[in-house]
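A single chain comes next, written as structure tokens; it is the form predicted on its own.
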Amino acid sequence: MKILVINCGSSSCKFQLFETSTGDVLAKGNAERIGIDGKLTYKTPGKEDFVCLDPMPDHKVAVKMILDALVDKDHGVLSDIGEIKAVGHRVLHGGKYYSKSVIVNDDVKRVIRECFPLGPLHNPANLTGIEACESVLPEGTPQVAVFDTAFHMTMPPKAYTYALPYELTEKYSIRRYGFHGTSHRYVSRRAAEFLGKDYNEIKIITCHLGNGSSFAAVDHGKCVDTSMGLTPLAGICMGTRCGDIDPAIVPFLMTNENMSPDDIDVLMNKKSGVEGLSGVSSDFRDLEKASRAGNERATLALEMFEYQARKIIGSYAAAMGGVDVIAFTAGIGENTDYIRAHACEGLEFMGVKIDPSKNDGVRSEAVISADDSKVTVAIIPTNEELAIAQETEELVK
């Protein structure tokens, strides 16, 4: 089945076309600078990359350009747009309403709109992408919303509730939602499959480490805790996000630095994390180079990231009463061996033992724990787009 996966931002529309029977990507690309001037980058295996600089005044035009490229006689991979049997949309926030992916109807669109305050940068763009596809695809083509938050909706109240006045948490739906859910779901399932274990019988900690990072505790196939919260700001320190801090720091800075709520939001989301700590970069490759050159702040940023990762892994093992598998994924988790090693350093007491010869330089699906490690540690590359395509296929079938 041919499934188009769409991930819309405020001024961009990333896409991949899958043949789900094989998992092959038939074409992919990005329509960017929507509403400014427009640039469509289109790639397909075995053919030269195609770039179109035609104007894109809105997402509807951008989606139409993507579909035209897919059936183009020179660059396309489809003979007719009707070959696309469904479209899977990545949607950031489903609030408390959805614990799984859903076929889009008016009620789903209403919920996505109601969640605008919870995902102000993503949900409006995600809804725009859905409506743009509805307007240009053949009538009746199923649209599926795959929510970043859905996988985490199995958490128990003790894990997702904040200790604020209960009336306020109910009024404003304030709770731990968690994000990267599509990645955590895919990686945890793939880890079990790769290791030949029953997904519903093991305890897994998934470590999605990238510019944005989060962890999930998956107990017998269900997420029971995750590190991000009401927003993706919570948890470990990240590229430019501060992660968990003492909440009293917010009014302290507002008073002493004469900062507004918007100023604080920008500070914590875009000017903090390892970039704010190091003064060097949000890119961990740059931090590594700076640390090796003797930059103490870059070294501190790396050590904090590794230390916080280790604490979260340890706490999730405690929360589940043990752990069978630790899976590293995403840009840093898949490609940075020393961070994987340092994140597991000191966890020998709970049966975690990394084999340097298996870990060093490895960037593909692999077991990196020692043969006598009681806990299996693995690298499991994530594939959120394929997961969206698979979930979309399951629903429309």
Second form
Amino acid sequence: MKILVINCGSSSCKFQLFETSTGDVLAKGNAERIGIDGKLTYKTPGKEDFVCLDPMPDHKVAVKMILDALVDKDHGVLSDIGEIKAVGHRVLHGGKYYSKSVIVNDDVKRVIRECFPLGPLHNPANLTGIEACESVLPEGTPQVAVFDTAFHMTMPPKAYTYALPYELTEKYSIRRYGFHGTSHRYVSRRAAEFLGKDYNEIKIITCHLGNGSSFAAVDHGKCVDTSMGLTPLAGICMGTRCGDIDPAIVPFLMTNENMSPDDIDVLMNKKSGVEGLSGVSSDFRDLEKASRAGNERATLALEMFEYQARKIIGSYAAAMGGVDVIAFTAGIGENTDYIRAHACEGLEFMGVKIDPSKNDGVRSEAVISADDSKVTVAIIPTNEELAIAQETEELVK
Ligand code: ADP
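Please supply the coordinates for the form predicted in complex with adenosine-5'-diphosphate (ADP), as a counterpart to the form predicted on its own shown previously.
What follows is the entire complex, opening with the chain shown before.
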């Protein structure tokens, strides 16, 4: 089945067209600078990349340009737009309402809109993308919303509630929601499949370590805890996000640095994390280079990231009363052997033993724990777009 996957931001629209029977990407690209000027980059395997600089005043025009490119007689991959059987949309926030992906109808759009305050940067753009596709694709083409939060909705109240006055928690739906859910779901299922284990019988910790990093404790196929919170700022320190800090630091800085709520938001989301800490970069390749060259703050940033990762792995094993599988994924989790090794260092007491000969330099799906390790540690590359295409297909079939 041909499924188009759309990931809309406020001024961009990333897309991938899948043939789900093979998992092949037929075409992919990005419409950027929507509302500014417009740049469509379009790639198909075996053909030259194509760039179009026609104006893109809004998302509807951008989606129309993507669809036109897909049926273009020179670089297109479809003879008719009706070949697209459904569109899967990445949607950041489904609030507490959706624990699964859903076919979009008016109720779903209302909920995505209700969740604007919870995902102010993403949800409005996600809804715009859905409405643009509805208006440009043949009538009746199903649109599916795949929520970043959905997989985490199985968490128990003790894991998702914050100890704030209960009336405020209820009034604003303040709670831990968690993000990267599509990745945690895909990686935990794939880990079980890859290792020949029954997904519903084991305890898995998934470690999605990328620009944004999050962890999930998946107990017998259900997420029971995750490290991101009301927003994707919580958890371990990330590229530019501070992660968990003493909340009292917020009023302290506001008072002493004369900062507004917006200033604090920018500081904690864009100027902190390993970049703010090291003064070098948010990219772990740059940090590694700087650390090797003797930059102490880069070394500290790497050590903090590894230490915080290890503490979360340990705490999730405690939360689930054990762990059978630890799965590393995303840019850092898939590519950086020393982070995987250090995040598991000292966990031998709970049966975690990495085999350096299986871990060093490995970047693809593999077991990296020793044969006598009680806990199996693995690299499981994530593929959020394919996961969205597969979930979309399951729903519309
Ligand atoms: P996101 O999707 O959240 O933007 P990614 O999952 O692509 O992020 O991860 C980005 C991070 O992964 C980069 O900051 C970089 O540090 C790290 N990374 C990506 N590729 C490599 C690589 N080949 N070697 C080492 N680190 C890498």
